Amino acid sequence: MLKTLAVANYRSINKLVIPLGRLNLITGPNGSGKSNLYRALRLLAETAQGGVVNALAREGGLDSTFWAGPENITRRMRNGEVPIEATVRQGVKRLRLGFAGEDFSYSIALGLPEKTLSCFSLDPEIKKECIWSGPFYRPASLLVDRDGPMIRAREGRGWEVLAQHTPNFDSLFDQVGSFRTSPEVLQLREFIRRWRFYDHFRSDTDAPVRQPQLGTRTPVLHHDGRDLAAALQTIREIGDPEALQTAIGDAFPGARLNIAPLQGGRFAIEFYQEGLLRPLSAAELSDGTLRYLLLVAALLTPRPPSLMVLNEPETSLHPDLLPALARLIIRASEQCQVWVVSHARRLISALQQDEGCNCIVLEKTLGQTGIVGQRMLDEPAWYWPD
């Protein structure tokens, strides 16, 4: 699992370097960063996926998203006794990202492109990427290096060439992964791509999810939750039933769930409560109780990602469903590394309940998003490669 995540210049985040565990709960007041932080994370993820550079273009750019304020923050500007103010850049304009993992850490810079004529003088390069053994870079440890369009790979006591001409827009992931030049870039990869994201369960109307969908065995929900009916028939045959029971009696006491096929391989949800006549569809559920139904089966999955990352679950939910989603979680970090961003109260003090929780308040200072509490001996060893 991931062991800390270190964010540099990436719109609020100046400097942030985070302890990591099995149950990770961000939360902190409005307007503290907790977005950033989870957008971060998300562009962490790109980098396996082939699309960090265009998620950042999507944002509006380098430019739009760099930090905003002056390189460093001095401790006379910290006690109000000069403004802040800019200040001449020392050091190259650098968006950072990284991660120290159980085996390999990573880390990636993007930079702005060199002047030319291109149309695309806009999108942002990747200047360097590493990998490295061991949760903190050192020259010794580091493994495989990107410096602008050449990646290269340590063997023995010296360097192989890996690639010389890189395009500046794609990741050394995209690039390189033979398993006898650099079977760490290849597990590095897939450990990425096992991360699962889920922040846009749709239950709106005309949301698929409420309508009769074709089902084919889905151990991964979809992250807009449109297989929700395959996916909880797949925790039936082929994951926990007895925990997804106890999930849905959990939060709706007497209730309980069918999945009745239809012709043409279509799957349906029954869902029965205590003191109705008949099971009510997909279509007549509250948005609460969908959203509901969505996390159960995000959570339950049969196959569980290296990461998962839930942003405001408790969204549409009642504040008495809190307490048993919080448990849901709870379970699910015993299989995943899990990570939740909230500021529900109730969710937050049921999550501490875990001995495992790692709690981490975040707060805006001059502008700056920092942990509450957090002194510089306190962060967790971290070194950005030159």
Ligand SMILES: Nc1ncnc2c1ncn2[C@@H]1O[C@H](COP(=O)(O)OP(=O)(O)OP(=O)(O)O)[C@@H](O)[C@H]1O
Second form
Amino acid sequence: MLKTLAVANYRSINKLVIPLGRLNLITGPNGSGKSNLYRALRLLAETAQGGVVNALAREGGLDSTFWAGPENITRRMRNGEVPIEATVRQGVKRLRLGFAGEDFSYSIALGLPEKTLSCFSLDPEIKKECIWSGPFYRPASLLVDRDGPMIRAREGRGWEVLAQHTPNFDSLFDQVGSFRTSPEVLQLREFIRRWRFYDHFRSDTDAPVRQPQLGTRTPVLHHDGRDLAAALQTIREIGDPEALQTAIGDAFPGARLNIAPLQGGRFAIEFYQEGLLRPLSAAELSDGTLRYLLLVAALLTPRPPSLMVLNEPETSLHPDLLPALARLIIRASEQCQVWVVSHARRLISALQQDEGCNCIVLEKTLGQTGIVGQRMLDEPAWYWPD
Ligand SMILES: Nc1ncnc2c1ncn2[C@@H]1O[C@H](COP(=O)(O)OP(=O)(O)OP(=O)(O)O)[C@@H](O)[C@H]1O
Ligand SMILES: [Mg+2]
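Based on the form predicted on its own presented above, generate the structure block for the form predicted in complex with the ligand.
Below is the entire complex, every chain and molecule, led by the chain shown above.
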């Protein structure tokens, strides 16, 4: 489980350290930084898949993702006594991302390329990566240290060099990780690879989910939801079929679901509703109904991830469906850590009924994302390794 997330110098986030629980609800007004925080989490996930440099280039390059304000907003700037202006920079300009987990913690620092002999001028460079034990970084707790091209791991009282020529576009997760020399790299990589993001289910008329799809066992719903029928049937066979029926009855009283195998090994959804003489197919369902079924399939997965992230799951759902969705989210948070970004008042209030809900309300002051009500002392302890 993630205990703390730390982000610095990324878009509207100058510095942010967030305490996390089992069920995390991120909310706040338009432009407060919810999506930026979500993207920062996605970037961290990309490090373990070998895609962080590429993802930043797709965002327009590191320079455009750096926080566009001054490094420090002083008290006098805050009070309006002096205008907002650049302050003398304390260190080199870095985008920093990190998290503290149960056993190990990780951080990465990315910077602009020093010499641009290469055509890949949008690609940032990975400058530093560290893995340490426990939640707070101390030099003594450092286990794996990547400094530029050099990766070394602690070995007894000294250090063993694992790689000397790591390309600046590769993360340590791409280069090292073996049971013998760096088991913590292996463990963290697997942990991060088991994060699951759902932020863009397709439900338009041409969406693959509206057509019959290949029926193969699917314990994990595809991120765009294309294999919904197979995922629902997998829940019926090896998951929790009662919870599935309850979730459907909860939202659509009297409704029932069937998955019909077609010729050629394809599966089709049959949705029986009160008053209709025949079931409806996925092509005939409304956007909201289809999206609710997609969320049900994602949340009742028979193979829970280590972290499930839902970005604005309320999209196209009627407010009356939101309490049922909240019940599903709370149920999922018993199996895995959950992160929900939402605007919807009914979803937020239903999730807040759960005593384990960690509600983080973001606000933007002078362009900078902060947490409503967080004072210096409430912030979890976090030290960047350099
Ligand atoms: N490089 C940057 N430096 C500073 N601020 C930035 C930078 N890039 C984007 N922003 C600002 O970050 C703010 C927060 O954006 P974000 O998309 O995270 O908001 P949001 O909370 O998701 O809002 P919404 O509810 O509208 O989706 C925006 O106002 C945007 O102008
Ligand atoms: Mg947003």
